[in-house]
Amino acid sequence: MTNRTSLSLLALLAATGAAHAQDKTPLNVVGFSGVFAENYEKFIIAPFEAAHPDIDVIYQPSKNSAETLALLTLQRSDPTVDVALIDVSVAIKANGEGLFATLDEASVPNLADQPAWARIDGDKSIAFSQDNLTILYNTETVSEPPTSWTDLADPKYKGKIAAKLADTRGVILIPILNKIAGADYKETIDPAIEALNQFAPNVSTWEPAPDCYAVVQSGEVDLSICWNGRSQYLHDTQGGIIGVSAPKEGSIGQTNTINLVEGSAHAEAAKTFINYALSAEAQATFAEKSFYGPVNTKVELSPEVATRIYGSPEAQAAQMSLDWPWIATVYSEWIQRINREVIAFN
């Protein structure tokens, strides 16, 4: 992202905050865009503001976590952003640069209900949701939906798959395919690379445009590898053309984190908001409305919601988690291998 783009986003945040009532504490939150932003404002921010009328939350969508990181780096000496929602791998990088402050249970009591894996870098980043990797299919052209990740290699899908894998989707798919092959992703990813090459001939595009959802909905492809939450939402709102298949071998969630920006001018209000966002109430609501997997250990999902997030009982039992701090150390290397040994080769 260019400095001009970063400055524009920073200026917009400052201008928006200044326009709000002086008797309220403005709280600038930067996070994911699109459907996520719409639902987060509706199901998390709105009830929070109703319960805390003295805090005015200003949500600014960001194109991606890399853009958010660039913004936070640019304004680190005088931050305007108070809370950042970003991918876990980027959060770990931001912590290495000292951009986030440490949280504690005294000021954020709901930390106590988060599992150990969700409390990252000494409570500087806290996981609040997971969006599972899944297989999308066009319900008008696919009569028998795929039930396994290995179905991607079926010759009947030749030229009918969209797979943007040179990003977190590929990084998550590697451990899944490794597990199917009986290998440990920390020891080798060769089996996963081999599996990717088995279905690569079926891929018509590694850069679906405008995105992995639209190409399925338009019928350009039969299948796409993408995220569950938005897919479920589009299934419900776009006439059911997009179907969602959670393979029986299970999936892995892309972990989203919530973070207090170091030097925030409204740290106390930020902690109050973070505490609410981590609550069982907030996470259960977001799971039920947006189909993102909750992290709070006190959340109990209905069987229907759990199935739409994680798949069948068999898939739920096979659901995996990753050692994200370790993954952060190999993330770029894995992307390079996908580009070099799979995409370029095919």
Given for the second form:
Amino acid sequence: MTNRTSLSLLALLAATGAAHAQDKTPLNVVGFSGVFAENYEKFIIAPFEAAHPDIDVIYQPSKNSAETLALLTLQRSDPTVDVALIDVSVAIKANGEGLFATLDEASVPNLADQPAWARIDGDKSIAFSQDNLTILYNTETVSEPPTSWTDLADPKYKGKIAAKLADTRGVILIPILNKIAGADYKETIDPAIEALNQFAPNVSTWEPAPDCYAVVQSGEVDLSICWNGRSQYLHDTQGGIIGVSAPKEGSIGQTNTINLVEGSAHAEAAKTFINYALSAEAQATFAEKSFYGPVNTKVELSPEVATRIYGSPEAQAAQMSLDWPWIATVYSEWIQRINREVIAFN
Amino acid sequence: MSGAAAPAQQMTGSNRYMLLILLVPGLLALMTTFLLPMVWLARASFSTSSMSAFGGGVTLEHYHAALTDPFYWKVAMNTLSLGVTVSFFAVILSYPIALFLTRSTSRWRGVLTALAVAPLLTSAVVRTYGWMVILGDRGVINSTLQSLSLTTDPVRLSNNTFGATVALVEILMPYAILAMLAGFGRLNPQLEEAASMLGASKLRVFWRIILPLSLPGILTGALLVFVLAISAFVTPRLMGGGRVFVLGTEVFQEATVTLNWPLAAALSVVLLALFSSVIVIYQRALRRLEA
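Just the form predicted alone so far, so send over the form predicted together with the partner chain.
Time for the whole complex; same chain goes first.
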């Protein structure tokens, strides 16, 4: 499937690359599509290009990280992509194949401001933003918004929940539910599976279509478990029908990483760009505009923005992060357990 | 070579040459879009490297993983039973329509035939969404039931195997009708007349004359629907609400979520093997029928 799409993407990249290649250094960035792409171009790439007139950033949205990975694998001997923005779990997979180059503080000084957990696989992949898993609700049908992850098991939501959990969403929900049950996710996830089975009878669909936001907007379900950034955006742009209720027990973010592609022809320009993308200034702007949690430790968020990203002060204090390289080793096993021990029975 | 001296044999020779040249574009297209990906897929299913099909060594572990896991056996059984159910209902529902269209002498026959296959003009995705609107918790059926006070809570008609089956039957019916129309060539009104004249009742005519003669068409229709149903991915995924585990959805899951490409490839090959065995059985059955 990906072969043909990748090839056409390649051709497109080559074409756009050639058109821009007069005097500026072209820098091909492949990343997420949709609102993310819009915001990233507006709030990260545009200011960067203004500060670096000699670099021309060409942003190519990719449908998902799996497709980006396919593209990078296909052109590993002669990459046209210089910088890739992908999910942390996919990045770790790509590092196993040696697709990304190691970064260092000499050429990317802002690395020093990233917390240790964000510098993954020996500085090959750097986390730059986190999009929290949250509960969204239909403000017209739900008068009393849920405040806790355990509210999902409330019988009043029977047949009223959309939960796509057989992917990163489920992998993130497991440690959250585990923590509520007082267990360590590295030891056992049985408590989380049990908790999932407690609210599973309330779930109407495990495969909301077209996505986990639209089913709440349309009123098809009352609650949905999905990402905060997009929910906040839809809350603001779609008449406030979607409400976001960050549970008090805290959450975990879907972590996005920035990566320098091994063998990139414009590695210097790429490092300059990565350094800017990791800066406190860029991350603060992106957090304010798109409600993705920043990673850089120097970023200070206003209380309003912090609330919209992480929820109440109680939830902010309970915010968690994961040992992603470790998670990568159990990722498919956990999804398998969700599929076989929860979804298949409900 | 040229002129009057050219014997007939050479003419056929150059004709054959022409034919080959004409075939080349099609063959090339088939090679690149069908055969090469198949080879790639087959190789990937044996690959030790999880990402590059041709890099890494050769291993049977993905087949071992797929074939020793009871879950995948269950998924294969789900796939087969979905295929059988869908083909059964699609054939039952399409047979009267196809029979009517074949035997009709109305001048509207062409229009009616076009209408019967018209749903093919819309993509399966769109028609699946249509079924979601009809069968959903707040869909046409449930809101009718509730406004008639027949039910209070919504009856779950979608997001399960039932919904996936209903949608697939409707989506695949035009294929069944087309296949049957093509396969009903041996139906002959004179045979029916002869049977009636010899005193056979209508039911008997149907049972002894029409049904046996239309059996090849029925089989072709059933086979086509079966193959399309077991390879279906969009409809089971969207209508099944994640609860319908079939080979198509599992391949997608392994390829795009857990990124285990060799396992996805191995499952695809298993699906292909399923197809092939069904086709072999079908051809045997057809041969026996025609013998």
